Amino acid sequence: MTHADRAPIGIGMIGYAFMGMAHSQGWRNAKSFFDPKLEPRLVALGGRDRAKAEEMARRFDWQHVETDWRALIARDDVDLVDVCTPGDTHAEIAIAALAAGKHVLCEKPLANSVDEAERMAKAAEQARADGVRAMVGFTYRRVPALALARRLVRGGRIGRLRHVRAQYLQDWLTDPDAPYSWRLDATRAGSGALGDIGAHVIDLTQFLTDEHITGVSATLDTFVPERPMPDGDGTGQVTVDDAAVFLGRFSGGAMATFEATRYATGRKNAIRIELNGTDGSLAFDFEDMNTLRFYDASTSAETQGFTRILVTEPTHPYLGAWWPPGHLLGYEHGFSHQAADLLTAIADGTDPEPSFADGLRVQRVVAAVQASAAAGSQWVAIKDTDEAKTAGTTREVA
């Protein structure tokens, strides 16, 4: 297909900081690289800060600017809103832009509360049956690895799961001295490395097993109470959690152990997962991305190890559409993929995964681990998913 053959569709993307330059850079390699059945055109870049916004746009080749969210929304250029805001504001501008009948692709999490992801649902679900598709962005699933290993647990080669250990570890707050950010702040971000970082291998854990986490058992902890405001003028209050610890259940019964935190030394975007099951089991770093390792226990005792999978084959998810094997991936790529899907689900009048209904299960499991937190790390049973396995006293979140 050339470019003349693909019908338009204007991309208006809201936030232009970290998230807006990785979805820039999506938006731009997924047209060139996988040739979608629709031409992402870069319409308008939203941003308060007119000065940054353009100083954006002129990067990343943004045709226009809004310093209104609203107003961007209300272009008749704009077929679909990128919402990389912080979190406060997902709810608000998504229900908007779906409500305006633009298609939503939302940053992670979905929203800062239960009630708010809900009602995101609830406004995707309507729109679904105008033909407006909307998809959240844990952007992970779509790492090559990661979707072979869900390959691998789909086609039965680690057997029935038992084990689940998942950890996203960084160390970008060690330094208490570090400033004072609206991720440290619970009306902005919601929660702290909990919901920042621990909303990922929840979502994860959940795609790679096709199962649902039933119920959790969990602690928080803030290290840093107070930290220098960025300006030098006083401090400001943390109000989010530095660390969250759970133990949690999935829905098939494998027993599972979760760990997010910012204040683990040394380690800089560490995402850890391993699947054991009853014939094999797999083990992926994100540090190490480009590799994933698999156990079969139907092999030879005289031979069995952990097998190092360069995941760098044309037949590997993604990757007939990049480079020849060997020649390693990096993080932005994941952002082209999550472009790439999205743009076939709307031409083809599918569903796009992860679905807002996919991220208000993780927020249901974020609200029970802050629940079983204050509760003294009681068990907490997650509404809404397979029956829970549960021992002993339990509460209900909804």
The other form holds:
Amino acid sequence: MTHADRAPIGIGMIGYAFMGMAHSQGWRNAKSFFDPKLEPRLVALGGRDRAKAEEMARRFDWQHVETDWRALIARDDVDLVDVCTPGDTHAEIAIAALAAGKHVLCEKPLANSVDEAERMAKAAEQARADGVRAMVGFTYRRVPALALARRLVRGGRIGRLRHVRAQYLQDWLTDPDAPYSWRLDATRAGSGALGDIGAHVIDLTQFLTDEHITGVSATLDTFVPERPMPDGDGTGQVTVDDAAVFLGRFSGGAMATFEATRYATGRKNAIRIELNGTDGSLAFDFEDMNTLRFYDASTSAETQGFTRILVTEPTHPYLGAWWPPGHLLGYEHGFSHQAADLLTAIADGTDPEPSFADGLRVQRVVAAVQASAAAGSQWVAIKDTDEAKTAGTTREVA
Ligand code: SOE
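Starting from the form predicted on its own above, please write out the structure of the form predicted in complex with ligand SOE.
The complete assembly is shown below, putting the previous chain first.
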């Protein structure tokens, strides 16, 4: 197809902070490097503060600004709504956009509760009948090394899964004087480290293994219960977890350990995943995100060891669109992969992943972790809608 053949698709994005910036770059680079069948047009940027929104629209080449998200959704030149707002607004905005016939990309976690996530997943299923698509933004699935890991697991290269070890470690709240923010307010964020970064490793491990977490035993903690307001006027009560640690079981029987914390002093954005199977292991660390370590137990003892795969070959997921081997990718590239895959799904009439149903599945695990922690780390089983449907039973606790 030539440039003239590219059908345009109008993007309207609500929110322009960290995620708004990452998504803006993602849409632009998806167009430039992946040349999708639908050409994203950055039509409208939504933000309540017009001056700030106008500044970000100028910097990231958005054509128009709306200060009311409802007006943005109502625009005839907006075909897809990209929700980059705090979690307490995801359900209202996404459901309204789907009802208006707009495709939706919603940042993670999908929602602040299972109830909200269920309503969103139902709205997405209803809109799907009209060809409207919805995706939730668990972008780490689209780190090439992790997409390669999934390919190896699905190819049977590590055999039957025995252990899943997953951590998401940050340290931006270690200082007790770090200021209060919406992320520390349960009414805005739903939960703390658990739903913000724990949600990533919950989704990632279910993606990598193609299995579901069927139960958890958890503990949560809030180390600093009160923090100075950013404007210096008083303090705010922290009403979310600072750290989550939990055990889990996967539907294929594997044992799992999870950790999500904002107090891992010195760890800035360390996502560490290790999968141990009967025939091998895979290990990944986001702080070395272009490599994947693979242990193949079928090789001779003489040469056995973890291989350090540099995931920059054109045959590796997504790499064909970027640079020659050895020229590394970064955090922001996952947002281009996410945008490109969503545009392709819409153009092809297929279901983008992760779906809102995948997002709901993560929300159920988050709720089970909270329920377990509130019940003295009691084991909490998790209803899995798919299995419940087929088995005709509901193994629901959370
Ligand atoms: C938290 O600090 C955060 O910004 C998460 O909200 C993002 O999802 C993660 O990608 C980086 O860290």
